[in-house]
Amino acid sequence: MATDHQHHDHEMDGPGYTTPQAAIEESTPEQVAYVIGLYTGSDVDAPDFIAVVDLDPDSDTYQEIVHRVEMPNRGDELHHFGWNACSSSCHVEGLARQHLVIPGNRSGRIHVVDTADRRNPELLTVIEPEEVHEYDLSGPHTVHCIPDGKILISMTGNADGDLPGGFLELNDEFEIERRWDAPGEIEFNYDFWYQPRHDVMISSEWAAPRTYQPGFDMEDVEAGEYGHRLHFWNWTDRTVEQTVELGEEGLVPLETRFLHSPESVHGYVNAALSSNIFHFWEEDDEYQVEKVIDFESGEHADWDMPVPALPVDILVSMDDRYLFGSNWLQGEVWMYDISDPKTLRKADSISIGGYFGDIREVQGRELVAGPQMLQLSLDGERLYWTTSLYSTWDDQFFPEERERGSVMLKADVNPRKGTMTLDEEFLVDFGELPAGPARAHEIRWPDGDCTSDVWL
C-alpha cells in the first residue's frame, strides 16, 4: 500500500511546521485553549459555544473563559472540531490555520469560526443541515484538514439518521465540494486520520446516529447496531482496499491514531466498549492489527456488572514517544512508552474521577465525571482533559454532570522520565458559567496540536 514519495524537507509557504520536530521545537506553550461548551441535553435553555480559555500563567485571567462564541441555534450537540489547515497543507500559498470548522453532531449543523483574533474569535459562516443532506448524509464527526486546502469530515449516518454513514468535503470557501467517498464504501463510520505519504487513510466505526444519540443500550450492541471493524483506503482513490475485523474484543472502535512522523506505517485505535487499545501497522503491503492493552473491568456496588474502562480517547505525542488515554468509567489518565511501536511498556497514570478515582476533587471542586477529551502541548509536557462525553451518555453514567457541569483538568508531564504529575492548582470549572452549568468536550490550540496535525 505505501508508495514512492518525495522528499519533503523544504521551505514552506503555506501553514504549520515543516516537521514534527519543528512543531516540537519552534512552538510556543499554549496561551489559550478552544474548548466545546454544551448546553444540548441540559436544563439551560442557550446555544452550545466555543469557549476561549487563558491558559497564560502570567495572565490576571488566567484559568478563566475569556470569550465565548455563541452558536445561533440550540441543540446543535458541538462535538469534534477542527482546522481549515495544518502541516499538510504546506504547499498552498497564503493559506493560514485561521478558521475553525465545527460541527453539530445532532443538528448536523457545521460552523465556521475565524480566529484571526486568537482571544476573541467569530462565528464566520453556517452550513444548515438540509444542505448536508443533500448528499444523503449526517451526523457529522472528525474535521480533518487536507491537502490543498479543502477540508474533510467524517459523516455517521445517511440523512435519515441510519447506515450508512461517508466523508463530506468542504472546499478552502467553506462550501461544500462534494462528498468524498462513494456509498456504499463502508457501513459504519466514526474517526479517520490519513497518511499522505503511505497514500493510506484509516476510519473507525462507532453507529448510527438513531442508535446513539438517544443513548447508549446493551441490546443495541447485541443486535450489531455498533461498530467492530477497521478500514484501510487507498487515499487517492477515496476506495476501501482493506477490511479489518476486530471481532468482540474490538467493540466500538474510536479515536484513530497514526504516529506523527510521515515515515511511520504505524498507529493505534481505542476500542471502547471493549475496553481495549489495538496497534495497526503495513507489513508486506498489508495492514496488521493486534491487541496491545487490555484494561480488565471492576467491581463495583452500585453496578450489577463488572465495570469496564471505556478507554474513550487517545493521542500520540508529537514525538511519537507516548500514547496518552482516558478510561472514562473508571476515572484514570494513563501514558505508555511506546517507543517500540509494537511493545508498550506502561509509564504513568492518575486516578481520578469516575467510579474507582482516588482523587475525587480538586481545588475544592468534586469531581463527578471521569477524563474524557485529552489534548497534549506540542511539546509534551502538559496534558489537559475535560470530562464530558456525550449529553445522553453522560446522563446515563454520571447524571451529575448535567447539574454541576465539566471541568477542565492538566497534568505536568516529564517525558524524559515518563511521569505525569496532576496540577492541584489547575481548574476551569464549566459549572460557574452566567447561563449555568455547562459540558465541556474536544481541546484545540491555535498552533496545532497532537490530534489534528498531519505532515505530507
The other form holds:
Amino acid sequence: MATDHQHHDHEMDGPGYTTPQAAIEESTPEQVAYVIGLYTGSDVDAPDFIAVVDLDPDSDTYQEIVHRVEMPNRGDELHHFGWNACSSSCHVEGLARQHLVIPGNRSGRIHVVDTADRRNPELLTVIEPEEVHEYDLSGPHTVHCIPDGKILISMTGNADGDLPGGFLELNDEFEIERRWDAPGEIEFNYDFWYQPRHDVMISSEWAAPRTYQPGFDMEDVEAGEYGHRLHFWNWTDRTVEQTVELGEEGLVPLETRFLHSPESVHGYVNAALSSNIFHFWEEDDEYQVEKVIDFESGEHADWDMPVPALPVDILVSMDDRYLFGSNWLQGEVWMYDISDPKTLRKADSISIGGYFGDIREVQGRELVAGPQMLQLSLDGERLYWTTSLYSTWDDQFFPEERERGSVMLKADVNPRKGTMTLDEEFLVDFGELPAGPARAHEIRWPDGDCTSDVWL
Amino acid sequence: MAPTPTLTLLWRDGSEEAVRASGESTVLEAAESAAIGLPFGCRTGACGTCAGRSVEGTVQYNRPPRALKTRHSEAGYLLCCIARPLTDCQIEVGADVRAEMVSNPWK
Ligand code: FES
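If the structure you just shared is the form predicted alone, then what does the corresponding form predicted in complex with the partner chain look like?
Next comes the full complex, this chain leading.
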C-alpha cells in the first residue's frame, strides 16, 4: 500500500514526483502524519517514539495517535528526521520512499523505521552511538536523502560533544558509508539543504552539543559559542566555497530552505536569536544574503527584558509562493508572500499560545507553549504545527510543557487569497498518553513534504 | 573508603531510594541495576540531561563533565552518567534538578 505510486504516470520509476508542480497536482491529501514524540528530559521512564497521527477526516480515529513506534532505548531526544529517498531519486528504479531515518540528537543513535505498512510502521535497524563516534561525530540533526539512495546527516559536534561538527553519510543499506566532509571545513553545524542543479549546498550553525544540550545560557552567546554564519558548499567537491558572516543580526541561523524549483537560486534562513529572516540568492556566481524580516521584541509584565520573537522554524510552500514560520516565544504563526523572493509581503498570521497569543486554548485544552515545528500539505491548504522546541529549552521558556505535554494544531490555508484560519475543531493532545505527557516535535508525510523534497 | 558505597537518591517530591554502587558503576548505572530510571541523554558527559545535585559524599569522574560550567560544579551539580561514588552519597535526582540548573536568562 505504502509503496504504491499512484502518481507515476511518467517514464521514471523511482520515488517521489517529477516536479514540484506534479507533487501539488498528483498528491492526495495527507492521511497520516509521522510525528516525533519525546520523553527524554522528563521523569517519565519511557523511550521516545514516532506517533502515527490519523489525518483522514473520514476516519473514526481522525486526530488520534493510532500507533506508536517506540525506540529501543531511552534518552535519545529524537528531534529531526527524514526519508531514505525523495524526489531527488525519482530516476532510481526500485527505490521507494519507505524508510524514516530518525536520529536521537542527545544519544547519537540513528534509527531506521520501515513504513511499508503506513499505519503500523516498524523499527528496522539501529546504528549505535559508538559507531557514530568512530567518525568523531555526535549530535545528529538534519536528515536528507541525497541522489542514488544515499543519506546525509548533519552532525552538530565531535565525539566529545564539542566542535567541530560535520556530516555523516549512510548507504542505501543504512550503514555508515563515510564522513562526508573533510574535518575542519566548518566548526558549527545545524541544518542543510542542497540544490543539485546548481551544485550547491547551504549549511547553518547552532552550537556544540555540550553548549546547547544542557540549555540556553546567555554567557555562551557572549562567549561566541553560538553560530552566526552560513556556508555555501560546492556539492560535488564537498568543500565550502563561501562563508557569509551574518553578525549580530544573524545569531543562530537555523532552518535553511531553498525554493523547491530546482532552477531557483533563492532561499531563506531564520536567525532565531536575532529574530530575523534572511533571504539568500546567487548573483554573479556569489551568494548574497539580506535581512528581509525583522520581528520586534515585545514587553511582557513578567519579564525583565523584552520577549524576543524567536522564529524557530520556517518552510516554503511547494508552489514557492509562500514562506511560513513560527515565532515560538511570542506565539505567532505567520505567512509571507514570496512571489518576488526579494520583496516579502506579509499575507497573514495567527496569534496563538506563547507569551502573547490571543488564542490561549483549543477545544478546552490550554496552550502552554508557542508554535514550533511546521508542516504544510503538498497542495498548500493545510498547515500543521507542534509546540516543543527542545526538552531543555522548553523547560526554560515554557516549563509547563513537561507536565502538560505538547499539542498538534492545524490551520486551513487559502493560497489564492493568502489567508489562514485556525481549525478550532482540530487538536492532537500529546499530554494524554498512557506513559504520561509527551512533547511533540517534527512532522512528516509519507508522500514527501515541503521540508524534505529536493529535485535534481 | 567503603568498597561498595551506599547511594541515596532523593527526588523533589520527597521520595528516596538507597542503592549499592560498586566502585566501577556510575550513579546512573547503579540506579539502573536497581531498576530505577533516571533521566539521561548522551551518557558521555556532554548533554547535562542526567544532572543531579550532591547533598553529601564524593564522586569521581573518569572523563570531563563537559555539560557542567564551573558555577554548576561549585553549586554541587554533577552528571549522573559519568560520576562514580567514592563514598556514601546523597544525590538529588530527577528532571526538576536539571531544569533549575539553567533558567530563563531574560526573566
Ligand atoms: S547523559 Fe548526557 S551528560 Fe549525562
